[in-house]
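The form predicted alone is given below as one chain in structure tokens.
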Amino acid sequence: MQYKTVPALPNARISTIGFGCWSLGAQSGWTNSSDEESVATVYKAIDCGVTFFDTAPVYGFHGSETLLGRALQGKRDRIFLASKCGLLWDDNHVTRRDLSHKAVIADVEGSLSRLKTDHLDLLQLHWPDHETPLEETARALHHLLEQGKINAVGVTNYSVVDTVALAKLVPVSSYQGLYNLLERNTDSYHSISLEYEAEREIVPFCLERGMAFLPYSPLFQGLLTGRFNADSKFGSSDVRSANPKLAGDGYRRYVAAVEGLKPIAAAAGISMTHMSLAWLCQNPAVTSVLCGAHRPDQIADNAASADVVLSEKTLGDIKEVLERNGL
């Protein structure tokens, strides 16, 4: 495994593989996810050396803290721990944004009891509320941190713009973004609009403020394992069903790209997923590559594409694949 620190965190040891926590347990939207299995999964991911780990209330609708918390007993000393704020729900898992002081402060008094800890290494905002004023936002922030209960604030699917708004309030130390080999400068994620365009703005921007750069989705959701093909469906019960670009034309242009990664990765003698994950990797603006497990195999592949280096042929290889399929 390898390690990274930024500017931003200097005092945070960062895996360059973290472990994002969408998919545990049995309520967290995806198929083939147990509780027993994510708890394993978790231990198995320290045991690799993963020190990042990226939840957030709304994942399984406070499943996954709760899951979390249980497995990292012990273990809390071990790790960086990352949650998030400002997406409250309705009886019918419906959310809506919620930044206001009231709705960040009760976030992180239920993250910090569901994890069992005193205290978030990183607290981020999970999307921006355009509704409540950033200062109003800033002030439950700085109290949190005067309070010791969040060590450094971050963002998530922030505009350049709003992000820098805030960072004059608030020490903003992080930029959580959707970024792979297939969605470098998408305008949408399931079918919400996005205000920033990852490679184009968000990279030379957390280079040029010494921010931690956290790209989630590196795997496009399975699809840059190389394992789906054009007529692959999503069950109504699995959470990438909901994905527009999981079907229809726009999916079978993004398959017929990874058929044109498949022989680079195989020429390189490595999987597809270790190539797309070595890809963001390498990247010098990334600090660590949320992936996703479900299964205790799953988080230790993920986490040997840390060692995996591409060479430049490889990369270019790469390059003109995704403009041949204009991506």
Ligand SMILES: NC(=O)c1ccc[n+]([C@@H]2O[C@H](COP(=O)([O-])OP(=O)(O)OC[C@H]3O[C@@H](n4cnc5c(N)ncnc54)[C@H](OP(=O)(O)O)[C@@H]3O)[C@@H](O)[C@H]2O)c1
Second form
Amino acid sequence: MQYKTVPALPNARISTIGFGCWSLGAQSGWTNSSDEESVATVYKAIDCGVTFFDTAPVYGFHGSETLLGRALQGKRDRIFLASKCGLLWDDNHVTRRDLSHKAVIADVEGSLSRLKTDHLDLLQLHWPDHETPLEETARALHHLLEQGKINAVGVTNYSVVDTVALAKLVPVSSYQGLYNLLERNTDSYHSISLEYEAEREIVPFCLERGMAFLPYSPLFQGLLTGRFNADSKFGSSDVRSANPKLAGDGYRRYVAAVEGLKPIAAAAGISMTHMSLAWLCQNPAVTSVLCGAHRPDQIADNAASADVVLSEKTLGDIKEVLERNGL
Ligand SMILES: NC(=O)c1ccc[n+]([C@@H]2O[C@H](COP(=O)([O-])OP(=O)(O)OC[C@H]3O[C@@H](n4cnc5c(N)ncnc54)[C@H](OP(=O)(O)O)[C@@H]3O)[C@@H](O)[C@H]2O)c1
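Any chance you could show the form predicted together with the named molecule after that form predicted alone?
Starting with the chain above, the whole complex follows.
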């Protein structure tokens, strides 16, 4: 495993492969996740040297945090624990954004209780809430920082303009955004319009400010492992069935790009998974790649990619295939 520090998080030792905990637990909404295997996956991650764990109240509608809290008993001090706030949901699991003072405080209190810890190393604002003034959210964040319930603040899915505006009110240490080989400057995620372009805007922005950049969905929800084909389909209970990019003509275009990338991985003697993750790890702006996994073998495989070095030739060949496919 490799580790990085960034000026905005000077005391953190962050593994370049992080553990994205959305799919933890049987109620996560990801096919095949079980509680028992998820706990074993957390243990395996720690054994492999993974220190960065990313979760959120909304993942599994409290399920991810609850399971993680159980699994981390006696191990909390070995990891850097990040959660989020600002996404609420109704009885039908329809989400809405709320970064009001009251909602931020309530979210963090709930997270601390489920995660069985007295502090979060990083609290991230999950999605921008344009109905709540940034000043109000910042007041809640200052309160939590002063109480020691959070050690640092980050944003996810924010525009650069809003991140800069927030940073004038409270220090912003990290940016989490959608970024992988096939979605470098994409404009949507699960039908939600994105207010940023990851490679064009966020990469230079984080480098310039010394902030951590945390790419999410690094394997395009599994597509970049090379396991899927044009006929792959997801059951209605799998969250991926709600990703329009994994169906129809757009999907076939992505699959064609993956087919173009496979010979490059083969020539380098590595798997598609390792090539996709190493491509991110090698980017100097990237601090920790947030890989989803629900089995111990998956997180171990992902962790091993931190030690893979892609040659200039491999990087050049990848670039050519992406350009040829209009990506
Ligand atoms: N800030 C945000 O708005 C946001 C949004 C999305 C995600 N995230 C974060 O990013 C994390 C990861 O993103 P993601 O969950 O969307 O997807 P991802 O990491 O791109 O893909 C995860 C899926 O890839 C497959 N996989 C993982 N490792 C594998 C391996 N070594 N070999 C074969 N298959 C492997 C598994 O698929 P199978 O289930 O088919 O085995 C797994 O469920 C989340 O857990 C979360 O922490 C944040």
